[in-house]
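Given next, in structure tokens, is a single chain: the form predicted on its own.
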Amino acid sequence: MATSPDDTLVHTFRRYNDGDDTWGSMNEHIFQEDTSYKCPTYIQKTPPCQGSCPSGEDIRGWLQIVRGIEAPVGDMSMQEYAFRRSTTANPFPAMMGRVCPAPCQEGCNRNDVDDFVGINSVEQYIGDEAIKGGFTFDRPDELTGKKIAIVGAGPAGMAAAYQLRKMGHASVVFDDHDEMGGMMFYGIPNYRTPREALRHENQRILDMGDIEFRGNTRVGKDVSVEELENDYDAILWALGAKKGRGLFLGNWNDVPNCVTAVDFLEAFNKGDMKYTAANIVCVGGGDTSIDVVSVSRRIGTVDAYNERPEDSAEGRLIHDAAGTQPCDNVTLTALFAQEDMTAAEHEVHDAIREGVHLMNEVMPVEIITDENGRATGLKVIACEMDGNMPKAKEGAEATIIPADLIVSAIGQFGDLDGVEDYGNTDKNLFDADAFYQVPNKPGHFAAGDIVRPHLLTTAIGQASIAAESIHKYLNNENLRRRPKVDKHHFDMLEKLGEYSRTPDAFDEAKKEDLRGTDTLDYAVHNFDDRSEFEIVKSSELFLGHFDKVNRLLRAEDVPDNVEVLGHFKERMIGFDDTQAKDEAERCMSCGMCFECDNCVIFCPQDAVFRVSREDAPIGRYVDTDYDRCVGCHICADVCPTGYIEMGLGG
């Protein structure tokens, strides 16, 4: 197995400067306690990796079942309760654990150690053991009599109709394609998201019972907006942007051989394009740029091709594949640096591999047309940013790329067709509040692109929160101030209770001093839980605890620019249960105690002691006893996670 070649990390984990050895008063050369009273305290606190997440999953939580710290209750499997943390907040894990950019790894604390934790890859593996499993979702058996007309199947449609079901809502998803998934299935290509397991994901949330799919069915067209607001309950919004942006040049909607990205991938995943031109220049920089000139080399070219490579581009050509070559001159272009690109590293790495030429730094000025206004090649200067706009270098020299075919892959809008009166024409998106109501209309919510056009995970945290508002629009209930961290946060008080080990309910009347909490049973004794308020961060930990331990990679099939012609093999090849494990263990759980053992080890006082596992069965609470706690300090300062604070005990 590969490990991280990041080997020049040097750290020395210190809490204090040089010259920190000596006290600055008389005080506290003599000094016994602390004097402000502060005892340990526990609290719980959202990990960076959640907090960087769009859909806000509790990734610390299913990584510590994973590597085993965390067990079910029962005979549930190890793979089945990773699979049911994960996706309280995302029911597609094997779609994101393989292409989802994975925000959560840049903001990974372990980052200030060695190597990120490889999180997607746990992600696929707790997604692609679901389905070997045949795990399925939990759900409400009584329905509230209420119904909502989702309109679009993609990642915020099909998330939202999910949640909306555990909360005990039937829906109903229109969508104009025959397949659901929106971008997951006809912006990315199948050896990124096998089609098998993204229609297993999408079916399993079908299979929760009252959530109806009807494909082929226009909004504003086969159906009216009158007819879904007469007939349900509330509409969501979750249309996609399913049209690509072309370059801003000035002949760019009058030459017939430049597409956008968008057209491209979507020809090519219904199957429309077998083969394309021999010349493909790709203009962008992000991840879709990746897979129109990865799918260009893989499908190649013909050999004397005399058709025009726009219909097939754009689905109006369906054509066969045999006798395809390669296409050699296929070239991606970029206004950024290498290193600046918004495209995964890994990707980019991949596309180069496989034959693409890769140009950086430069800006199209002009696309070169022959005789009949058809594109021959793109022109391109060396450029440099101007706060967000390009501009040519003094003295640069034009290039000029040969193109069959130029591909804008520079931005994505939605297509409001026929429903005009309902979303905002002049960014053809749909306006939304901080709960994701539409404004002024009532009943009318939006999540997803249509929105704001960004990450498949950032769609489904917002139909996460989409589906909140509805719920409540439908009880009639007020909507408050989200929370400042808002995701979906470990319950301890729901962990307890697996076990039977609620605490009673209380009853102030039969407590006069409510002080301390070590003997009482209606309370977790010196818990707090502010994940909703604040994340951790590395400063926050005790570095030291952990040693570097190199990343495990998974195992990919990237051809070369000799294999890639016909290579569809998925690329992401998945952990089995040990790689698996042993990855996850990585995690340092930053905000929560990990059973370390370290504030009980080193307590000076023997105050700090661990609580009997049938007291707390979870594991991951540690008590003091305050009659021996003289507020040292050093229970604090050695634990790894941040989860002690020193505060006023009770």
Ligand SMILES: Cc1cc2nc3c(=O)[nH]c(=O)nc-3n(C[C@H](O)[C@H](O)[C@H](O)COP(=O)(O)OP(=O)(O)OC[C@H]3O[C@@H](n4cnc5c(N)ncnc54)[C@H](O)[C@@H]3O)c2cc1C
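The shown structure was predicted, so the numbers you read here are calculated from the model rather than taken from an experiment. Residue numbers count along the first chain shown, from 1. Each form is matched to the other, and the largest set of C-alpha atoms that superpose within 1.5 Å is called the rigid core. First, how it differs from the form predicted in complex with the ligand.
- If you fit the rigid core between the two forms, you'll see the Cα of residue 384 move by less than 2 angstroms.
- A displacement of 2 angstroms or greater separates the C-alpha positions of residue 504 between the two forms, with the rigid core held in common.
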The other form holds:
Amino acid sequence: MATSPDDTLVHTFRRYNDGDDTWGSMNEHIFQEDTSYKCPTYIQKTPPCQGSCPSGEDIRGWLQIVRGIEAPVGDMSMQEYAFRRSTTANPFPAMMGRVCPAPCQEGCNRNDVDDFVGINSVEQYIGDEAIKGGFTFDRPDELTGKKIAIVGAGPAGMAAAYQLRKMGHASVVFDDHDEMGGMMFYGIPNYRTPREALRHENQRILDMGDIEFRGNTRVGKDVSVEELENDYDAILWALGAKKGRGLFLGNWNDVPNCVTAVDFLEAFNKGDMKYTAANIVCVGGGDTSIDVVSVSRRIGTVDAYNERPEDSAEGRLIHDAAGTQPCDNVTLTALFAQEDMTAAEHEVHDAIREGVHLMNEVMPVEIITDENGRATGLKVIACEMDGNMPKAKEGAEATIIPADLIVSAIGQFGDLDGVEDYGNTDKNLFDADAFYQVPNKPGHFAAGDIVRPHLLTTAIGQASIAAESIHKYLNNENLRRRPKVDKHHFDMLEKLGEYSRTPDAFDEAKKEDLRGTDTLDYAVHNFDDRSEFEIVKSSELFLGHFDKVNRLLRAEDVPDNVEVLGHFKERMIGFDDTQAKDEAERCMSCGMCFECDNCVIFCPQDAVFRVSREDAPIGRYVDTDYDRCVGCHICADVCPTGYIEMGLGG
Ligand SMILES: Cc1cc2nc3c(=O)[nH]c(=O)nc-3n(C[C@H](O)[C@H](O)[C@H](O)COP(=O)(O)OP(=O)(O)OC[C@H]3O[C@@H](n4cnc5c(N)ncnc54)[C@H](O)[C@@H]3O)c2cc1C
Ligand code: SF4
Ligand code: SF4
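Here we have the form predicted on its own; I need the corresponding form predicted in complex with the ligand.
And the full complex, kicking off with our chain again.
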């Protein structure tokens, strides 16, 4: 079984410093701290993985479910329960698990012990199991009677339709393509987002009912915005950024065989471009540029190639046969050093293995043309960054890379044709406030790349907030300030409800004395949910509890430079049940009890006790007898997850 390769990682947690030779008066702490009047309270906080996930998934929650700590209710399988938890925030687990660059993993506290938890490997497992198991989404049977027009069926548009349907609102999703998925379909190639899984995840949203997909329909051309305003209760603009930016070189627009990455990839993904020319140069450094060069190496070229490569790359020529020989010279240039490229590290390594020639820290300076004005090469020179701008290194000599086709992958913006009056034509994007409302356009909302081109998970997170704003707008509710940590938090009250232990409604008559919540039937005793305000840091955890365990790696099917021609097989091979559980077990459950028993074992007063199993949803596993507690805070010290804080409980 593959694990992360770095065996040199060591614990960073140390209870004592070099030279310490005494305990530091534990006796006093234990037997004299009773004057503190502080007893353990249970504090739910947001773990940093969730804090760093732009769609705000309850990652800790679904990892606890996969590892078996949080048990499903009734006879639901672990896989379905985990799927339900993960899709509260994000309805595309199979896609995310494969291609999300996983900022959550960078934020993971486990980095301070050995290595991050393989979050998106487990997310892929959940997504694939959901497809295998045919799991469906819940939705209210009763509709509100409101209907929203959603422009764009990319991740933002589809995620919004999903969230709105959960609130009882119907929608129609318009897209100028014939398939749903936006850039998941027309940008990212099929070996990264397999079409069968993508179609399944889109269809599962439509299967909620009362969500209609209207493909091949461009808003602003086939249907006017005025019609949408008349026929729908609100409009969500989720147009994405489908126009590529050309290189900032004077003659870019005049040279025919210079194209943008989004056009090139759309032609490939539609199945129109089946091969290309032999010499491809792509300028970029992000995911999009990697896709261009990896696709070029896969489709290859044909004998005696005699076309204008821009015709197929820009959709004017439709091929009917596939390439038969490799494109030998596929070059990717980037302004930054390899380790600073924005593309995911493993994608860069894969591209190199597939035979892509990578040139780092170079900037394009001239498109070399022949007597017909066609590009024959791209002149580049070694560069360094001066703030945000590259500048040629002193004394560096320029190199010409031979090119039949130059592809620019340096950014995108929105295509506002026909909808100019609603967007910001200076930026070719849509303006949106903190609630994703379009300023000065009541009933108009915007989310995803059209607001800020970024990642799939970002578009999905914005869509979810926009859906909430639309819901409030439709109900004439005021929009209140968004929480500081704006995520899909675990909801203890919902969990208690699953166990039929929902506290009673607050009774005004009993408001006189709020002390002693252990006897109150309308309060969750001893518990405070600070998830909307606090992210739990690794310094708040007892890291000494965790042994070093190598991260499990997914197997990958990455071809070498010979096998790559015609290789379109899925790249990421998902975990099986055991691997998913093993990797989920590495999670330290930051900010939430994971039932380790440390507090029960180490309490010198036997004040901490386990509650009965049938009475113990996650987070309510232990309780404290405050008559016995002397406030020594040992339980808080030995709590590995930072869930216990000494407070004035009662
Ligand atoms: C090549 C490429 C590779 C990428 N790789 C990754 C990756 O590995 N990981 C990652 O997280 N992100 C990646 N991204 C970024 C990610 O794809 C986007 O952030 C995400 O798709 C944005 O979602 P969206 O719904 O806002 O827009 P889109 O996905 O662009 O969807 C918008 C949809 O609206 C349609 N539309 C536009 N105008 C109209 C109109 N007037 N009427 C009707 N329909 C319209 C568009 O055609 C499109 O189908 C990549 C992007 C590209 C281009
Ligand atoms: S969507 Fe991305 S950031 Fe969020 S949990 Fe999944 S892999 Fe992590
Ligand atoms: S250890 Fe678990 S809960 Fe903590 S940050 Fe990492 S994945 Fe999240």
